[in-house]
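Read the single chain below, which is given as structure tokens and is the form predicted on its own.
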Amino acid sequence: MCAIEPVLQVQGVSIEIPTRHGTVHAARDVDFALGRGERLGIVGESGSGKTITALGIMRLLLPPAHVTSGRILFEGRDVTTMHPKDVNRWRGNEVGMIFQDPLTSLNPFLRIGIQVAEVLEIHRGLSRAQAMAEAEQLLRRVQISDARRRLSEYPHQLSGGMRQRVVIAIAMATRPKMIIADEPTTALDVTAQANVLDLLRDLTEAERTSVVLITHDLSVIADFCERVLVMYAGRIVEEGSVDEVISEPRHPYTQALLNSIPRLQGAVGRLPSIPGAPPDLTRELQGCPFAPRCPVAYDRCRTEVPELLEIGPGRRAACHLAQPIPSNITLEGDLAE
């Protein structure tokens, strides 16, 4: 768990989505804290519960999705019980969110300058002239060249990397205490991805802004974050410092994610993959949700859901075999019987 002053505490949060095929248990008893100025990564496959947990924290869930249990505390205030007007002020003034696709995050019919200035007018009470002047400075701060000219351009006239910089400028305009970045580099090439991460790191370090970075890529986590949560089937299955989790994973799923990262050295061949598919989230858990895909699963794994337990200072794992997983384990062979 977080060892420094927490700005965010997520306590036993579960999120469900009723559907005609049954209730989807999108997040199950999610519990973690985010320290002031800390960069926390949340990693997992698509459908693991990363994004919906973030949307739950931000009070952006669309019905029928809803939080069924737990508390979300921001500096001691319970976000789940806030009045909607207070939530809108909170989202604009104290927290910000960066979404995956900057092209859909920006209004295609409005010029860039208007979109940046609008945040400053609403949440900081600036006049239009003041907001436009501040918007130009914000674009310079996120290293957009010829910022004054860019104010009059539309989103489609900018590159993907520039659009994401504009989204970061909007998110940082009110100097929030926390930013949630949901796969902010997925739509970018490798060079633009590195530039955006460097920019986000520099900006948040300067303001001591806490960051939750959501991604499916552990290499991005390793480059940007200090601590990581690994999610699978709506649950946290491992937590620890980035260095510890990458060098000594305690859950087979974490090891599987590490195995799937491309290497620049060694023989060229097929990348390791995880056999099988994630579980049906409309069903109640009968054992470890990863057991059908796990190479070291045994009888207990199929009948008893492992608790998320502390296994060391700042380390937690939800595995009946919460011990160092040998690095030579791959998931391409036969599964354990």
The other form holds:
Amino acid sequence: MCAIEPVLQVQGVSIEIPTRHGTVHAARDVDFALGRGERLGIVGESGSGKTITALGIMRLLLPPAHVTSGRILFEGRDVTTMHPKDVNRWRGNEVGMIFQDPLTSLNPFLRIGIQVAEVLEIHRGLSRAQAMAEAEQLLRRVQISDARRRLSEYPHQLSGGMRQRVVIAIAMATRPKMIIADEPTTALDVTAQANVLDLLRDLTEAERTSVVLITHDLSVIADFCERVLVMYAGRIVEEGSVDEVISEPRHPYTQALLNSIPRLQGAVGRLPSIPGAPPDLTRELQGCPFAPRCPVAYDRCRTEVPELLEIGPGRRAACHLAQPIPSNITLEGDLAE
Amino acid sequence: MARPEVEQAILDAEELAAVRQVSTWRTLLESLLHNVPAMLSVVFLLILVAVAILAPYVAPHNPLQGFVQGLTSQGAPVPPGKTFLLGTDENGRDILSRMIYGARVSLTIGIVANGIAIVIGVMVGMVAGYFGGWIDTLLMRVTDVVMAFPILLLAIALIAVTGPSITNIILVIALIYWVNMARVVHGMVLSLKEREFVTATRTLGVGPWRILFRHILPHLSSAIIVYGSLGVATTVLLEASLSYIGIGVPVPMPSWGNMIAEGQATYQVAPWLLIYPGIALVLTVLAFNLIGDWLRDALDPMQEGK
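Complement to the form predicted on its own: the form predicted in complex with the partner chain:
Below: every chain and molecule of the assembly, starting with the one above.
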């Protein structure tokens, strides 16, 4: 199911957010593993639980959101029960995180150099001068021209792509074993997007860093990742290698996501979208949460929650129809109305 | 240890930083030149501070000494004239000299008390806002309780217990006024801690205190400066009020508040006893308020480019 040497094991993690209108089940029984040097993508629409899962792994959930069950093992150590002091040592040292918008994830009041140097000062115990010198090297590594001058600039003086490269430099500063990138390219234009992804791939490949890339954009995953998890309504609904999942999706939701990617060839028309809206996450599951929007749903789907089952080597899917391939049903015709 | 190019990099960075520092000060100065009331206020306060510091050299007379020639043959205060520029009080003391020494007292209390209030308020607001939970509840309820008291009554009660002295007045004022700063800072921290750069900093394993002082505090600086300058005006006024009702600066030490109080008895025959310290008080409070307004506009990044 995963590479031989897992860095991260997420075992049956559920995250709940109690609110006045009921408890939101933001993530349900999320279960996966990440191998050393592996690039794993998590895809899903807004509210599918991908970001909250990442925050849960990083122990960054703000109350009232909390992990209700499951274990998160990082190299065998359980993150969920780690002492706060150890969490701070672990974060930044062994794991890093990259956020969607580099303008908001950099402190607008502090110079670039100070922000890059801070991690080195805290985790490597470098002096300010040493850390600054190393920060300059780091900026060079992420291909920022004129690195020395950039050290004393503020985030608003840099372009979007440059800012995201600074964020990558900060995340990679301590050579972490794992990086979680939450929509790292969403705020960027297409050219900057490609540059940032290439850079992230080169750096993480060189260091054998594992990457979890969270996005709603399957094309980014196709470009960057080796393996992909598809999330819907807080659950993993499909898992497999990127090639297999894209060429042969086994869950109707994955199929629908693939259909809604705009293509360069073929007839120009209205872009297919998935009808309906994601389910209310405060309710207990009655059947498959995708059933109301699913073109191939049948009676069993509305009463019985499909389990996430292995359907092949390294492939899992949570669909009653996934076990025998429903070859007689064409999904595209129904969805592309 | 450090290689030469490393040292050069640091030097360059510092040089650039210095240039940048100058340019922010320059933009601040430029906005001051376009704001006549604020500029006049700054000039006025600079003169006032200079006069207060140099009081022994600029005051024409001893502020505590009653002069024989300071009273008319009937024993009444002397109106403004050559010897006593702003007249004398009923004890024959020089009003101008007493005002100059009074400026010392009023400004010291205003600035020191306000400074302490800012430090307490910022600490309480940051800790309550950032850590949340029961710490937040506890600190902010204490703030509410202090806020709920009528300020003057609370001050009177506290001074009645501690006894009037300059140190006590400063402490009492600080203990009353920190709540305003705490409220403002609390609200700002509540929204700042949700910002992505704070989460991003947390993912780097930066501890909460370092986040508060290095990452969040700079965002509060303009609010602190603005509320600080407005706060001086309020504290100067509160000191005057306390001295006016006789529980402030102990007589015979002059403060604008107790001068106004003393002048009140004779204002129909000798209005100068009351008018000049009153004018000094009004102008000082006005100046601090105008400077506060100017700083609020000048430091607001939204106003940039206007």
